[in-house]
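The data below hold one chain only, encoded as structure tokens and taken in the form predicted alone.
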Amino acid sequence: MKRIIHWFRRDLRLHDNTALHEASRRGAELVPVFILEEALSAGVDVGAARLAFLLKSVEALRLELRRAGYNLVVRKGKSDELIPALCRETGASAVFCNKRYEPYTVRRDERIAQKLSTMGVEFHRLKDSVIWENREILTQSGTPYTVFTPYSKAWKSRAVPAPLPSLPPETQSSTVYQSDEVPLDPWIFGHRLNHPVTAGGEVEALKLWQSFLAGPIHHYEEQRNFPSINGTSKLSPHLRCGNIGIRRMVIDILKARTASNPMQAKNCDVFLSELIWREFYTQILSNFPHVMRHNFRREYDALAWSDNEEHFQAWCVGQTGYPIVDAAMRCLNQTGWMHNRLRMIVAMFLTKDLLLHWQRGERYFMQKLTDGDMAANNGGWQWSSGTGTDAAPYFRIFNPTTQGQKFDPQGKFIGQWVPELVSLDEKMIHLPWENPLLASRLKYTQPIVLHEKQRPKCLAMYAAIKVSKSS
């Protein structure tokens, strides 16, 4: 009997899965495979929360496949060794998978393609995690977009492909191959998790998505910037694992928009723009892979960043003396999650108040976030630090105090995560240092830097690069 392997990666679902759909149409026995990469136990940016959510999602996939009559084969090791070995073991004539866009995964896939080619095995990599990939949307001069607004306009001008049908149930008994257990505790990979992680898998993702479509999406623009309000989708971990298909989401948004009044339609558009930002940063990573190790704008590689380790550690643990920054960092450390507005605030504070390199924050986020995604995380940090794709953004500097006052006006979020300040009123909770005696009694740290003094230092640091470039 002919056999075909579908290699699950960031596509842990049975519905709207491009490579899985194509593999199932070949009329051969389908062998679903997932590789627990050896790299999960190493690397400076490996995160326990992200790994735990991935493992939960793989286990949920295994159960869904079993209900459909398939047996998921799980192996631990290096995929560029295990995929060829599995082809020999199963006699598979082809391997299907969905594309990854990180530079190191692209190189790995090329190695696998070469090995399978020498074995006479087909290797098909298909687009699935994005609507439009790296060079499908180009400027009139044939180059990749590096500014979001025109990219978004070009993206929206194209028809979105329809979602694909689900994997049909297996009608014959599948061959059973040796499979490793899916470890649900990330400690097996050497990473201790100190907080629970939400349920993963396609069923949970669709439940969360339907709940968001039923209400919050219609108020998204008004509520998305307030961390004490449940106004965001919380779907980013599911999107990263591929527990839900991007085509399904976009088509659902367009349908909701059509059935809405003008204000609700505007809110749908704002949420759609967030998904387009995700694709924008993916194509930036694909077309400009140097951003993985360097600034998008290479002249900023010469920035004179601070190396103050005490400042970095204070930022990490939420002891900077700025309530909204500290609340955000403590929330991240205790939940693996951070609201998007807070990500911008703490990133801006690290780079433009503490003057520390954005790569330090980028790496810390990848270690802590359940939804840590290389392209989106890198793009967000470079946007905040002013080294990314914007034309001249270095002078965009958030004031952490006014950001807290604007987006947590009553201090509800701050009070939840900085209990030292919970007894303060909505004015003083943002400015505890204005009453030194009170601050001392509350045992809350004094600001480790003064924003009004750091802002001109930051501007001067960036301006020095501008002067050097023009001279």
Ligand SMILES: Cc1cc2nc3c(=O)[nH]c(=O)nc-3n(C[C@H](O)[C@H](O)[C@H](O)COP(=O)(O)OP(=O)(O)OC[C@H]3O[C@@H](n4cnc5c(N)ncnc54)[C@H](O)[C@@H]3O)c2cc1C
Contents of the next structure:
Amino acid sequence: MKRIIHWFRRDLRLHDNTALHEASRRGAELVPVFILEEALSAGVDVGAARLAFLLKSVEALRLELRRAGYNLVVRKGKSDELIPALCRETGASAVFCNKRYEPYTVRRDERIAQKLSTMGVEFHRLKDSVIWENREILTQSGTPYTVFTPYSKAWKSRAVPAPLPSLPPETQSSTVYQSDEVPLDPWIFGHRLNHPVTAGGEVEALKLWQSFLAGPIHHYEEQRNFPSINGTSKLSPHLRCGNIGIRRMVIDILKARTASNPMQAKNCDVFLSELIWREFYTQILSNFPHVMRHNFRREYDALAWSDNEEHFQAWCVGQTGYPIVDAAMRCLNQTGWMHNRLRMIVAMFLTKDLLLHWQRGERYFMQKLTDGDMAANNGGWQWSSGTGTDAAPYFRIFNPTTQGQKFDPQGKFIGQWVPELVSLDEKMIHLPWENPLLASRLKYTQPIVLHEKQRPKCLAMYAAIKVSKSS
Ligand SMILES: Cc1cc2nc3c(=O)[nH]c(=O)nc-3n(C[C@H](O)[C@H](O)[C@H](O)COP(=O)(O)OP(=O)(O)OC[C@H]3O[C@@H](n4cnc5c(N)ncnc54)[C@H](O)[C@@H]3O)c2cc1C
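Moving from the form predicted alone, what structure would you give for the form predicted together with the named molecule?
To see the whole picture, the full complex is given below, headed by that same chain.
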């Protein structure tokens, strides 16, 4: 019996899945495989929320595959050893998977390709998680875009491919191979999770997407910046695991756009732009892999960051004395989630008020976020610190208090996550230190730095680089 392996990675779904679709058309028995990488137990950037969501999604995939007549083979270990071993065990003549773009996964896939080639097994890596990948959208001079607006314009000028059909049900009884259980324990590989896990899997992702399309997308532009409003899709963990196909999403948005009035069409456009940001950062990571360890703009490698450990710890636990920053960090620690506006606020605060290296925040986010994604996270941090592609210029510094007043005007979000401040009115909740008598009665920390004093320090720190570069 001819067999083919489909290796599931960041594509945990049966619909609109490029490599799965191609593998299923080969007329061979399909062996679906998921490898629980051993490296997940050691990585400092691995977080329990992300891992738990991934495993829930794998479990959901296993059930969906079973309904369709397939048995998912789960193995724990190193994929560069296990994939060749599974080919020997099953006699598979080809392995299909969808491409990943993080530099370490590209290197690992190369090792696997070499091993499989010596065994005479085909190895197919197909584009799936993005509409356009790193070398597909280039400037007229053939170089990658490093500025978002022209990239986005070029992206939008192309026709988007249609979503692919779902995996057809297995008609013969599929072979059963030994499979490990999917661990769904709160202690995952030694990573402890102290909050409930968001529901994972393709069915959940599609439900979330349909409910977003039915309502919030029509108010996306006006509501997406307010953390106390449920105005964004919350699909990022699903997109990260590939529980939903990007072609499906983009085609749905384009359809909704055509059927809408001009106002609604504008909202669809703004949402589409966010999906394009995701692809922009994926191609940046792929074309400029140095961003993993360095500033995109290498001259900023010489920035003289602070090493104040107490400040970093206060930021992590939400005890900086700035209400919106503390609410955001506590929300992250207790749920694995943070709203985009808040990510920008806390990232600017860490880098431009506390003057701490963005890489410390980047790593903390990877440890805590359910949607932690190397490309989007690195892009977001380098944008906020002013060291990246198309970044906020270094002299754009958010004032954490006015950001709170603007985007949480009634202090609802702050009150939810910082109970010490819940009794304050909508003015005082943003600046509890302004009334010393009141402040002394609250069990809330005093600001650990003064924004007005840190701002000039920050400007001087960055200006020193500009001066030394030009001298
Ligand atoms: C410092 C910082 C760190 C970030 N870290 C991550 C991360 O680890 N993982 C992650 O997925 N996003 C990250 N983002 C981007 C953004 O905050 C999240 O994608 C968004 O908050 C997810 O919520 P949502 O799905 O409701 O987004 P929606 O507003 O519904 O947007 C839809 C989708 O578009 C994509 N998207 C939206 N904004 C961005 C953006 N700025 N950059 C790239 N893609 C975007 C996401 O896939 C998102 O799910 C980060 C942003 C910043 C400023």
